[in-house]
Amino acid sequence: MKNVVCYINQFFAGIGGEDKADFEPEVRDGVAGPTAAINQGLKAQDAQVCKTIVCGDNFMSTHRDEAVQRILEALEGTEFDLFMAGPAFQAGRYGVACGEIGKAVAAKFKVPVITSMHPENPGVEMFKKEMYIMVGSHSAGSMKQDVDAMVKLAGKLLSGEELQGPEAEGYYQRGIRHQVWLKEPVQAADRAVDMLIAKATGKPYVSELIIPKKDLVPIAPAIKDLKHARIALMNTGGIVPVDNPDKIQSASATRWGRYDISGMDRLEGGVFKTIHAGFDPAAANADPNVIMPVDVMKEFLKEGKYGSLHPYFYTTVGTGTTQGEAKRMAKEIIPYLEEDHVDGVIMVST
């Protein structure tokens, strides 16, 4: 009988939704929510869930070391052949915690990892080279169909049936190369030539050496005119109120927060602090305006340098945060900036 690890968040096992999100990580025999069903399916696989970890999704965020150190630690003399996490959906914060703790345990006890996210999951970027991710659904409205796809994939892992790839296996491609053997051997020339006949007459061919596109972003033209602009401030570095009112995490976030200064000259320590966990925030919580520069804003548009300020900052954090995140963070924030005519923007990172 194969052992299978499973992971999944508090919400899932039924402890509680956001007031229940700093639960503090739980091993369990068995199973609990979701993986009941995953246990249910690996039954055919001659496997088993033995253990069930549990962890709220702020805990992981906030406490990523410790919570993954001692998950870790109270997986010590566990016999298992697989982990699982999930499935995270469209869910951010499930969906980095399923693939913190995902890699740690691939690291430490070399064993396969799988779980499941939507396509727009930030998880999905920051993971998918470290374990096998599904494409998942958008909601769990859907997780039966996710969780079969889970364990479809768990029992050729576990009985090592050789995969035919990420499109036919239905997890996203990992970005690994490795070299095939054909049944039919045929050369590399005549491959090629195939592929390029195919593509020159409008018909289907994959590449055997796909290469991810790259999103860049065009530079913006200069700011003709900077007397007469009206500039916005943002920064990646965690500058917040003191309560984070917004909550975003320390790090891989997913929320940002805007924040009124019109009425201030400067940001002061006490009433603004860092919630970055990339840096020392010591001289950031002294002095919020060594990041997010309100301070020197205000005093060169009394010099007259540029013409006018947005009245708001906004900001968020960059460590770990995807790229697919950003994205959708800046399509949020940009209709602010819209409606205050907003001419540039000062992005302060750190």
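Positions refer to the first chain, counted from 1. Here, rigid core means the biggest group of C-alpha atoms that superpose within 1.5 Å across both forms. Here the structure is a predicted model, which means the values were calculated and not measured. What changes on going to the form predicted together with the partner chain:
When the rigid core is held fixed, the Cα atom of residue 17 travels less than 2 angstroms between the two forms. Once you line up the core between the two forms, the Cα of residue 166 stays within less than 2 Å of where it was. In the core-superposed comparison between the two forms, residue 63 has its Cα shifted by less than 2 Å.
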Second form
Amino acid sequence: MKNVVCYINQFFAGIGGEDKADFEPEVRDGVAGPTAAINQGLKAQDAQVCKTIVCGDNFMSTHRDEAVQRILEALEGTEFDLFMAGPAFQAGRYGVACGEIGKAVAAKFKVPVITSMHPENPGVEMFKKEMYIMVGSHSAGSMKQDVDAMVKLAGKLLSGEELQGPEAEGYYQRGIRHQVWLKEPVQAADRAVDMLIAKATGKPYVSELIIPKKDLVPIAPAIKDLKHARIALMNTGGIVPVDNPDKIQSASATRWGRYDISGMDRLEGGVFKTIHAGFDPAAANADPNVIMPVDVMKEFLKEGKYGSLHPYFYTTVGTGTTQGEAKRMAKEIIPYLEEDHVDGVIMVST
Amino acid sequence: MKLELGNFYVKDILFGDQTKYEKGILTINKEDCLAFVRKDPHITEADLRIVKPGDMVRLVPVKEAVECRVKVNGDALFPGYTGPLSQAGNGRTHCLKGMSLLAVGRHWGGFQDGLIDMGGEGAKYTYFSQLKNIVLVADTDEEFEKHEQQKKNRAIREAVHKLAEYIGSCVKDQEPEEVETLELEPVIRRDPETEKLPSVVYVMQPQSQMEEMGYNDLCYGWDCNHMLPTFMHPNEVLDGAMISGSFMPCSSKWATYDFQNCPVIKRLYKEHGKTLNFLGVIMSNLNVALEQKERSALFVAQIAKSLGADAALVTEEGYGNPDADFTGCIVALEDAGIKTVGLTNECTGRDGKSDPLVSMDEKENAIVSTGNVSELIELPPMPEVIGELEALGRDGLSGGWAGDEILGPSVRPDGSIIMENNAMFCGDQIIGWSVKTMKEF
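Next block, the form predicted together with the partner chain, ref. the form predicted alone:
And the full complex, kicking off with our chain again.
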């Protein structure tokens, strides 16, 4: 009998909705909520759900390190062959939680991890390299369908059956590529000339390497009249008030914040700091202006080098942050700039 | 240009009193051949061995593979290199088929050298395990590079290039079992039916990254680092104009045997007049400076466009830095309106998670992929090693290492090995033999 450990949030465990999202991690023997259906499906594979972990989405997103640590400790000594989280549908925090715990479990216990998310769930971009994320549905109305898909892949992984790749198995491309011998041994010369003939004559062909699309942003035109321009400051270096009020993550950020600088001439160390986990923070903690140059911008303002300064600076963390998340955060920030008629932005990356 | 390849199919190779070919049996006079090799005073130690598919033998460090041939009219087999310049690709060349002549270092290997297992599970990693091979195992007095990672391997490589012709001479005056005639009409004088078909060029990017002479592929004896892309007749490539060099992790290399038998050219010939109009080969290169890469891409696109190519097949002898040439050339051709297919290997790392090419562009929408240079390979001990197994870990072969915190040494005390595909001799077979591809997991 093979053992599977599952992870679900407080909502699917029947504990409650947003009001119960701070629910602390709990490891239960056997099933809870949708993992009963997973357990049922696994019977055919001579496998069972031995434990179900329940954790509130808020708790996981605001106390990630603690939540992960507590779950890993609780699983110590448990023999299991596979870890399944979700399905998370389009629920963003839930998807990220499934990814965070799945990644940690895979690293510590060396077992495969399956979850399921809708294509728009931010967890897909963040974690698809780390685990099997099934292409899932929009909402829990399709619970059965998503659970069935996860169970099907689980069966193959538990029995050691060779996987047929992401498209055939229904999980997102993980960007993990290895060499294989073709079942029908066609030489590369013949494959290439066949592809050449197909491409030259407008017939369909399948490239053996799909190049990911680049999303290039053109460089903005220069500001013509700097003397009257309104400038805003932004950074991906994680400069925040010392208590990090917006709970911006130190890596793989999904959150951003904006902080009022209208009443100060510079950012003081001890009042602001960096929470970026991708470089030595000592210099930026001592003088946060080395990343977010409020001091220089205020001086330049007095000297009349530019027109005026937008009263807030904006912060997120760049390391490990996906292009998709970065784009979403930009779309959320832009209205504030437009409303205040900002002409130009200084974006500091680290 | 008309080339006749007269083929003699070698069924077995033996040592005997006289070097001769008779009824499918190639007999080699070992002492006579070794005396020929020792004419180069830089060869200090030499032996000949015969290995066949299935033999439980491991060869390392392998430096080169050549097909034994002779030009019936007496021209040099590799004009401008083993003899005076003459036109390659014309007339009659007699070839000993189903076999190759391999160069193996008796002791010392380098970055560019590789490994061949003739039998067992390691045999599938190279093309040359499928051939019968005469193996020259030699050492030289090239002290200046004995402990260098990058080796020119001049003496031992030249020895097999010359010995290939010496052995091939035994069929010079015999009637071949088969004559393969390779002929293309001049580009602007083709029959109207052929001209209606899509016209294609084959763009080859042979290895030319080293600034110092002696390491790169040669074209009629000329270092490819010093050439600009030029239009060549495919027969020239098949008939000794191109000679493999001594640089690049081994699995990404093309041996001289590969040029002589280039399967892409053979297939394009087969399709010529049926599905396509084969215009010829554009021989480019893989120089390292960005300006040189851009200049080569401009030349290739211009030549293809001027010839009226509708489609192109681009292939690179290498990975990493050469990916920039590969991608740049494909983009230049696509921008010129030429539908282009790329043929390459990938470097996705041992975990498969790295970007497959160093340089990529969305215009590369038709790629054939032949393998992952950094795939980890573990193989059991072999009863016999020809060369020196220690070379794999000791001498900086691109897929071997002396020690690793997690994996241990490449060469273990019991003779088993762990290595990257990088050191498999011409293992990714980018020339076109590869029956490997890359798959998403």
